[in-house]
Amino acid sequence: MSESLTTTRMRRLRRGGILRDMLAQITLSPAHFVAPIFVRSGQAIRRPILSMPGQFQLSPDMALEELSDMAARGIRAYLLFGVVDAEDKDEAGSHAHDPNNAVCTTLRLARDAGINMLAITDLCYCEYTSHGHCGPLAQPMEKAPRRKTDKYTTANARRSRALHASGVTVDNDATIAQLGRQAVLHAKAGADIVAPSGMMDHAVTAIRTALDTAGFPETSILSYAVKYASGFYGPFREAAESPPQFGDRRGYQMDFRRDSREAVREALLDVGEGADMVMVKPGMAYLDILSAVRQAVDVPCAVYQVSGEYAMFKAAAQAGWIDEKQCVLEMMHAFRRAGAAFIITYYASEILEWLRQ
């Protein structure tokens, strides 16, 4: 039956902020919220992360202040970034292997004080790794030649050029080993989701079996199936101390002028190997990369809002040339409306106190 063009009246249904609300189909609520944190090693650390205001690297002393003042506000889980001093890292990150280190600390912390959240976990070597990529290299590290006009001075700026030079790239095969282990480590301090973030193929099973085999058959896999190798990762870069020291990182994560199959490809590969929940990032110009891998796959969907897209929302803000609460609540519900079952965001503790107002 057609509608009567000269009785239809649309804006009958938008009459009035009660009948609006009643009629929302897309909701938030503080459960849709996941918190990233970024962690050092060290005592009474909070830095700003100039890029990203309102966002600090954290000490685990600190990191437990934060998170107990997220709990007491409402968020529910939380997203652990280590942060590594330069002499803690090599060629293959071993340093993500140290029980000790800035993310297993704020684990246990977190574990040992009752905080009452999620925790999930980022699994990846860039942060770890002396050549920020994200796992041991597929060739060894050599030196170049030093040469008089040699306008680099440092070692590994010398085996940067010459490894940029050769077009060696990363071992997927020894990192997914690697990965395993860190999965087990993470979740031995008190990791309930593990979230490998590298685009490696074959991550999901090698974290899988890692996993199952340490007696850790509970912990979730959260992967990152969507990622694309995009500009909007800048500041990240900055706060996680993280940039390729040569190259970059589109041999492995997802080229963005491909259409969404390829998306809907990935991530239906890391479920058949047993991922719990997959993720799409980012997130504001991938809405119909986010519709299409919801629909296509049989687990909860997710979606990370970037360092970029914080930081674009918060200049803007800053000018005066957004209002930054309407915005931000406008892109959550598109998120929402795009099938995110919950939202990776920096602006976390924010949209809680707008949403309580």
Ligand code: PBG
The other form holds:
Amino acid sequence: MSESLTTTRMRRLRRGGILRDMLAQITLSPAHFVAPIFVRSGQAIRRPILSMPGQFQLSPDMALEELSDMAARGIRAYLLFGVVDAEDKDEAGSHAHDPNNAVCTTLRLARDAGINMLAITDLCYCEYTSHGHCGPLAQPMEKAPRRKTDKYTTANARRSRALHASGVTVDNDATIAQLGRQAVLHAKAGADIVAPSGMMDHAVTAIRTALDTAGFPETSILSYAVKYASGFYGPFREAAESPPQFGDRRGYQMDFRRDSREAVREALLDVGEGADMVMVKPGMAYLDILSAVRQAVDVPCAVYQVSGEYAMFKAAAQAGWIDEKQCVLEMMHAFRRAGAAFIITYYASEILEWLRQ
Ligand code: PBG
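Having seen the form predicted alone, could you now give me the structure of the form predicted together with the named molecule?
After this comes the whole thing, all chains and molecules, with the earlier chain placed first.
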């Protein structure tokens, strides 16, 4: 039956807040948000991240304070990233396997303090390797001594250019062999969920096998199944001190010029390997991808509003050009409408505050 142009009035259902609230299908609740936090070794460190106003690198003791604070404000889950001192970085990223690194220490502190939040850990090597790629390289870099101050020397720049030109990239199978080890370490320290973010093939199989073998069959895997090589990670690489020292990540992260079918394949593969949940990342520019993946898989589908997205909202808000609360909440509804079960966002604390008002 076709609608009559004379009797239809779409505005009838927009009359008044009570009616609009009654009809709102897309909702946000505190349980839908995950707050990322950055930890580094040391004591009493609370270092602001300049390109991400309101975000900090924290030493484990300060991270514990932050977590108690977040828990008190109603945040239910956090995603932990390790920031690594330059002298602790090497070609293989072995500091990731040190049970006393900042991530493991923070997990233990949180568990011992009885913090009632889900602990999720980012599982990658880019923060831990001297070259900044997400795992050991297929061909080792020449064994030149590398000091902390070495980063910007001509010799190093020359080496980096040569590596880039030679097309050296991350060794997939060596990386996944290590990833299982890192996952077990996180699980032992108290991680509830591990989140591999390196876009290595068969990473989920390797991690699931390692966790089960080590007696952690209950630890979940949230796979960054669909992760694009994106300019929106810029501020994060400052925050995590993890920019690639040569080349870029396009040899393993996805190409945004391809359509959603590749994304669906990635997600289905990870689910087949045992991923309990999958993630699409970044968020704002990938709502179509999120929607397609959500419809293709049966597992919960998350979205990550990444550092560059956060920085853009913050910058525009600070300039007085947008209403921050209105725009950020609008964005969150878009993520949920596109199918996100939950949202990882640096805005988690502020959103919870806004939801309370
Ligand atoms: C890799 C990782 C990255 C992000 C999360 N995990 C950076 C990258 O792939 O370069 C980016 C998150 C953000 O930008 O907020 N460990």
